[in-house]
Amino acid sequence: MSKKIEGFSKLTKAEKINWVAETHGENPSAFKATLETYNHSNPEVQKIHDEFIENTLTNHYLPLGVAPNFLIDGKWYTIPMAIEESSVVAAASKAAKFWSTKGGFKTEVLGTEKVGQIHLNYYGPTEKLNRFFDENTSRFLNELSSITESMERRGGGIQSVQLIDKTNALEGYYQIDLRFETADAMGANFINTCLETLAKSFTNAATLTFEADELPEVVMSILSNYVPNCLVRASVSTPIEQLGVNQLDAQSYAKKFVRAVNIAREEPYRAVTHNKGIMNGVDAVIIATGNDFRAVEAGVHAYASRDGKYRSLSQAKIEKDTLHFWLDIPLALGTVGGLTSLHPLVKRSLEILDKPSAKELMRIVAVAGLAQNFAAVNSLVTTGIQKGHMKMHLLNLLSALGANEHEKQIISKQFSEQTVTNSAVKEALTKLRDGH
């Protein structure tokens, strides 16, 4: 049972482990042993992990796998994926192989603009605020030069700054909207530093211009994870006659495939699961490369709702006997800074991808999402999703039932042509152990 503790953050790591084990562990010694097992054997590596977050106890591992045979814009890639869900890596690999014989994946970065905002309260005359902002904008930007100088040398920096009247949404609400280019960095720290510095300059200048009763007030300064203009497109296409899909003739398959995608464009209940499948691929690569999957998820789902209705991210059509399948997705990613230079496996994942630029990583991540989506829709319109997924899940079920390696081999062979279900696997294992 939990209890209150004062000064937990000041305890040593061993003391934290002891307290949690004694307070929450059914078997404190076994609890501690588990936590200690997942600490890295190399103290230097473990120190790196311990400093990522606060109150660290141990490491929470995810499997890191690779999906080979991705042909993207004429170049071969092996894509690292960190994920715990069965069948995701296998499905991506299968889709990569399928499309590698049909010209591979094509990509286009449609934009790399990122957004930050300073949110203001102001109840005086709008014209006065506009005039003040126009007269001082150059000064504000000049005061940021020491912060932006390094980013500008790398091709980035502040692209635009604008005062926006939002009083139609909230009384007295204005915002200073800034657009950024952050080159190969994700740029969150850079953007937030620029915003907070500009907000101070704004406040200092405003006190010299406005009376106390109409002084603009900065509410907060923060980047936005909604980046509809930091966008990449991934696509595949092939003559329908070259689809070569089992069970359905090529024309019927293509029509059914397009119909399935169009349903996800119009039906939000389907669209959410459809997009979740896309994010299986996207998140796995983002985690492997040390990027912020929570930020990407939030921005992606906002983008999927941009016209007021939640829709699928991918689209498909048949044109002149050719199947076209594509995905537009906002991705604010980085290949320098953050975990990219700290996490040992992130470094290796980026090596696997030949140390890509941020734009190249955008292309790769989008392709992983499209490949995963193709694999899922392909299964749905042919064999159904469960056949392949449950076969990949079989070993997890057997492990949970305590099967040994010999039993796993026998049961796996038995279910090579059978539908995998929890009850069927449990029954098969029971019969095997009973000698049947």
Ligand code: MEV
Contents of the next structure:
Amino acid sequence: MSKKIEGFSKLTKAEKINWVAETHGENPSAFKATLETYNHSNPEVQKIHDEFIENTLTNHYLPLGVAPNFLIDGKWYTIPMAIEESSVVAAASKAAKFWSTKGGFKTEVLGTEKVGQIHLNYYGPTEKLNRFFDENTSRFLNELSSITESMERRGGGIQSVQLIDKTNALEGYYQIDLRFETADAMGANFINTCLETLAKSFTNAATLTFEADELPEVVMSILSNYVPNCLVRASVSTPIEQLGVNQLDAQSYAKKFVRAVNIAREEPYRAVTHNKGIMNGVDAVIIATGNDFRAVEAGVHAYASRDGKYRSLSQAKIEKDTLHFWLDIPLALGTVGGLTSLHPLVKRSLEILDKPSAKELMRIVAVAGLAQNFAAVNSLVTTGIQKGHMKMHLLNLLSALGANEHEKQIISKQFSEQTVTNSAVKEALTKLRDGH
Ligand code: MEV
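For comparison with the form predicted on its own, would you give the structure of this protein in the form predicted in complex with the ligand?
Zooming out: every chain and molecule, the one shown earlier first.
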């Protein structure tokens, strides 16, 4: 079959599956069977998933687990995590337990401001545009009132509107910068609707004021995923003597830990991996709770390089024999709207978290990131990460080698004291099957 197709989106789901299987499957019937297996047996549930996107063939599953025993601001949480990487949930659970005996995690929401921009071209005199904007701002906002009303009832709305001259960056470039509060919604739809409506009002009014050759032009209107003022801090601290760590004595452990974090503050190659470890925890909770992990990722990494150099998001210090470890992270999250009321598992994940507000979810997600970061850096400065990682990975290796449950049990026991490598596991399985 040709690999090029016209009108694919108009085919029925069965026809789409058929075309993909016949065109791309090495064994089309086995290919179709796999897609079918991953389609939900309940057609109503499947319909929900089919309608999330276009051209749905089946579902792509991630495991959903929980990390219990998180003590956050004096309240116990069980945190849902959707992630495929072995050892992330185990590490989170271990870090949760460790810090729960040391006062738990503390958090502070430092801001909840979201940003939207209307990007303009204008080549006339700046004062004329400024005057026009000042004279019309309240009218623009009035024309938005039917959209902002219900958000205002929920405590949100537009906080500020400003015209910014950006001509130093780009000739003829101006911007209408809007700041929003969006209560418990992530707010993307609300913000973009406000922006597009305001852009229309702006263009209509401008047409009546400016000559055609000076008319300001709207290039685009869109929210920004850079949210440096939608920020949350998660922290832990403990007297060093209570660290109770293995191998190294507590003082040298704490110093090495802080050193590792400082290296990630200064060295971008390390910072990226360090922050990746943070995002292991962050993304897992974001996905479980139906939030947009691409938006969060983009905003987080921009924030990590806000002073011109990419740095670790977390920081650590020793002060008066106490180890302090904290993370500031921008998180624009929602607990209403979007997937939150549509995806059955997202609803359950929010239920596991006792239906948090968006602010509370910011706190929880930041803690998951800090816990994950602690677990990774702790392993790195003590045993190295491969020991724990490969132990968890052992089951994946055994599954890939086609081991049955009995074989998995025997070999897992065998490797409790032995280093896990691909070849060693293969050899152990072969030996077991040969009757050694
Ligand atoms: C692996 O997914 C994450 C780590 O590499 C993070 C880190 O190095 O800090 C272990």
